[in-house]
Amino acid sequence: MPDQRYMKDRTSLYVLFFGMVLIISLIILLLPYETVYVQDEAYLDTFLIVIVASVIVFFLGTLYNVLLWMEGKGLVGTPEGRLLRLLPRILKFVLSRRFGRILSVFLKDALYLSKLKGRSVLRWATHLLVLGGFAAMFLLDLLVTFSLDFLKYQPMIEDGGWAKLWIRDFGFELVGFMMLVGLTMATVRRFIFKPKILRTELPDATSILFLLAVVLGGFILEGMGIAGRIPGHQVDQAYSFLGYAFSQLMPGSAGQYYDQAWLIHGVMSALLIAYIPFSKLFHMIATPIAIEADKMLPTRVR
């Protein structure tokens, strides 16, 4: 009987999980991508294959972390069964008034890092720039994708549109600049000053250098687009202030390699998504959520 219950829980969870992954993958593949400026569609097709594979790895890694956490001592049933029973509670919680209060605490502790601010302003500023910039980049991506591919919002599409200039150009540039400053501070502190109280292990170094390469690569790609006068990079270039600065160091012929650079940057960004569940960035965000979800789990009667 316990084995049958375990198989039922496991089957139900994985059917739900892979159904969700399939829906997200189909959305990614079916989006029109009309404002992607690569000329050779083979580069776009390659990117789509990599991003779908990376999203699958991201969700598998996230599920693995959650099930590992569900194996806590003193909890009732299988990890899969506990997670299935937790999902309706989470939905009810998200729709409740309590969610707003908990969200404010989460933003204060997990993103603003209020407790860290009192211990070290430099560490606090570094984490805030990186983590806050990462969160803002994700939200901007959602907003822009929805505006471009679903709403077909013209001010977001047209070269001189206010949304194109202030959100797609300046907004992404500002958020990327925040991350670049924070990552530079983290790199200098960990690899140059090397304070005795700070241990830099392989996961720390990988996360910092991976993020730094992706962010810096985005500015280089923007510079290549401006220097090569690629469509979408020809009007009011100063809104992309760092990309414009990089373009001043590049010849016009750099635009010939825009497609290849776009693919490299896209693949690195996709691989970063796949890496998140196995990095410290994931645990920095997930730990406060796990603490709150822990209160919803049934425990054994003593």
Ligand code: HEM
Second form
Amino acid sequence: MPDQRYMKDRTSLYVLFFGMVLIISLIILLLPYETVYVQDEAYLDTFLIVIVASVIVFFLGTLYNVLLWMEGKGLVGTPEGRLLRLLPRILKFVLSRRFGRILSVFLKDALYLSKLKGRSVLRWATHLLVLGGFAAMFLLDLLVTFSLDFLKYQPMIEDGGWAKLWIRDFGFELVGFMMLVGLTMATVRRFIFKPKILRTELPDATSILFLLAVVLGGFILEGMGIAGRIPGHQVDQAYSFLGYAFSQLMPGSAGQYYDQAWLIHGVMSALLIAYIPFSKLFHMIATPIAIEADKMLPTRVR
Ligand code: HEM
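Other form of same protein, the form predicted together with this ligand, not the form predicted on its own:
Expanding to the full complex; the earlier chain stays at the top.
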């Protein structure tokens, strides 16, 4: 019975999908957050609700895109069924030896954009700074969250600790700075030079401006923390070199609004995450993955 099979595929896919989303949401909600800089718990709770909602939108948007790809011509069966049967193949592929080789080709093509380098060094550098900075910030975030909330690693927590200075302060600053430089280059190119080729070559204006607002907001927030000498910002401030420069332009009273600024920065980042599947940024990363996945898809589903 094709209808029954369709319902079974749909149910299995959605149970799997919502199970994964539930686990991620629970991890976000249950982390202890003992070392966050925001003081007011109501702000932290508001942020957690918004970020969980945004993560759900992010995954639903991603699933929607993937199911659209599964509607290819010449394929038999439902998109849900095709995706469901593709999952064990992907798992097998990830565990195979071929994966390492293909991953390095993918990183070179999609992240490092080796082909673009030959055509325009400026566009290549812009892309690498933004995407590389974003990827590095994500990895640093995972590392810092794990060290703080799971390991309670003291050098990452204490003022003057090597990990606090070099990873939490300098490391984030450096990758944020990379993004800021790349985004400024992209903004100047898009809004001042306006080259004709731009329509198809760069992520849409909303993605650039959204990211720029989040990154600038992060540095302003940090400047407010340093100017107001809030805990975690009282010594060795120069490791956060750009935040420190921003703090020099602010009065000490800026620290009184740190919690509000924290929430604004957090909510904007969450909204950015929710927006990703609907933006051109997503397609820049996902298209090369879709091409690889396509090769694994049989034209007739067994
Ligand atoms: C799209 C994701 C995000 C981007 C691109 C981003 C970008 C930045 C940048 C560039 C900075 C300044 C440099 C530094 O990191 O120290 C910053 C600071 C900060 N960000 Fe984000 N951020 C993002 C998400 C978040 C989220 C979800 C939170 C949690 C609420 C957050 C909390 C903070 C805090 C607390 C600081 C300042 C720390 C301080 O006062 O020293 N960020 N962010």
